[in-house]
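The chain below stands alone and is given in structure tokens; this is the form predicted on its own.
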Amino acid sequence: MAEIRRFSKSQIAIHVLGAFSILVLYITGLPITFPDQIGWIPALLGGYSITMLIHRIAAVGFIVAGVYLVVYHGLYDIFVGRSYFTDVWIKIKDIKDAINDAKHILRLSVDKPPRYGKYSWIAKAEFWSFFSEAAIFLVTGSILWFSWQSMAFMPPQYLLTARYIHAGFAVVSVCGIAFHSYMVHFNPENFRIDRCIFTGSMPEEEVKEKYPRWYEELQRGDNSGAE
């Protein structure tokens, strides 16, 4: 069967150092908001200053994957054509694919599903979500990491809120990880797991019954840079 490609190697390697880093991050500075439930993790680790060193190392493995992103598919959009960013822009017919959808799943209409590009509107909400979490915990992070450094220009207060805002994302981000992971890996349309973000490509039959629009690109010629 054939395969067509969908992820060049840097977007699997991207993909590979983000979510190590954010599953490192999860585990080392969750203990921290719940120190009750899983303060044993520290002690696991060799106490909480080893642990936030830990953690602060997987931060920045997050910032240098985020850096990549946005600056080389930024660059690539500008300067050769359409990259990654072009396919995950939000665009009109995103928006009426999840009413769509919607309408489907309720039974409220007997029209068929929308056909999806290369990327679905869930694909490209669940994307611009953890980039604005990112976006949250980069200067949330920053406060709290240069605490002596942020209190000569702000109140005292401000760095418990930065600490508040900061946990409390995590606990967003850790609902959506587990929203990202059911939807990719674990739904049972894709049982057992599916490989394609690890191998970067998928069997043709797959992208025509999953993409059928993206699929009908590539049949023009018409395929997004993958790099």
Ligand code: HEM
Contents of the next structure:
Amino acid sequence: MAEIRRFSKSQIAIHVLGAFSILVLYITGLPITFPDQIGWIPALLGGYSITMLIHRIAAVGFIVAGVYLVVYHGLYDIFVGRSYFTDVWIKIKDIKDAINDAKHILRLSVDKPPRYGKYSWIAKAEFWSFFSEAAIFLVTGSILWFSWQSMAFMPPQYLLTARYIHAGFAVVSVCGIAFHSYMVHFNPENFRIDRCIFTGSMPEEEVKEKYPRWYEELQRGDNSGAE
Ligand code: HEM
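Rather than the form predicted on its own that you just supplied, could I have the structure of the form predicted in complex with ligand HEM?
Now the full complex is given, and it begins with the chain already shown.
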């Protein structure tokens, strides 16, 4: 069966680095917030300071993945043409699709379900919600990491605020990760795993069915050079 390229090597690499860093950030960060429940993890890793060192190393991985995504795809968008960002911007059509999907799920409409482009409104909402959370982790995490330097230009109580925001978003964003895992792996359509983010390609029939508008673009050759 013919396969269609959906993700580039750089997108696959960014996803692997980002996903792995985030996993380590949860495993090393959450025990600090919930020491009575999962304090055994730092004990297993060799203690609090090792755990927090690993957290900082994973934070660097997380930042590298984010900067690479923004710089590479941002510059590609400006100087070469169609990049990931071109396809992931939220458009009016996505809002209409979201409303139609909601009406469809609630059986309030007899119209056909929305016909998606390369990324559905759900995938775009996931991307931008996590993108904004990542920015919050970066700012609050940097304040915690460089706490002495931060106190040079902010009152000490802001450190505590940064810690609570950092920990709070760690808990909230677990829901986002759980939703993402369901959407790509555990929902019946993809169960047990959607290999596309690892192989980069998807069977033609599946593209036709899930992303009909993107499939038409490919047929018209509108997707050439997309990164
Ligand atoms: C997915 C992203 C991340 C998650 C889920 C996460 C989670 C956490 C959690 C739960 C804590 C413990 C907070 C507490 O209750 O005290 C923590 C602490 C910390 N995080 Fe993160 N974090 C993330 C990203 C980052 C980033 C990007 C940085 C650096 C820029 C960072 C730097 C720190 C530092 C310095 C601490 C305090 C460690 C200490 O007490 O010495 N984190 N993180």
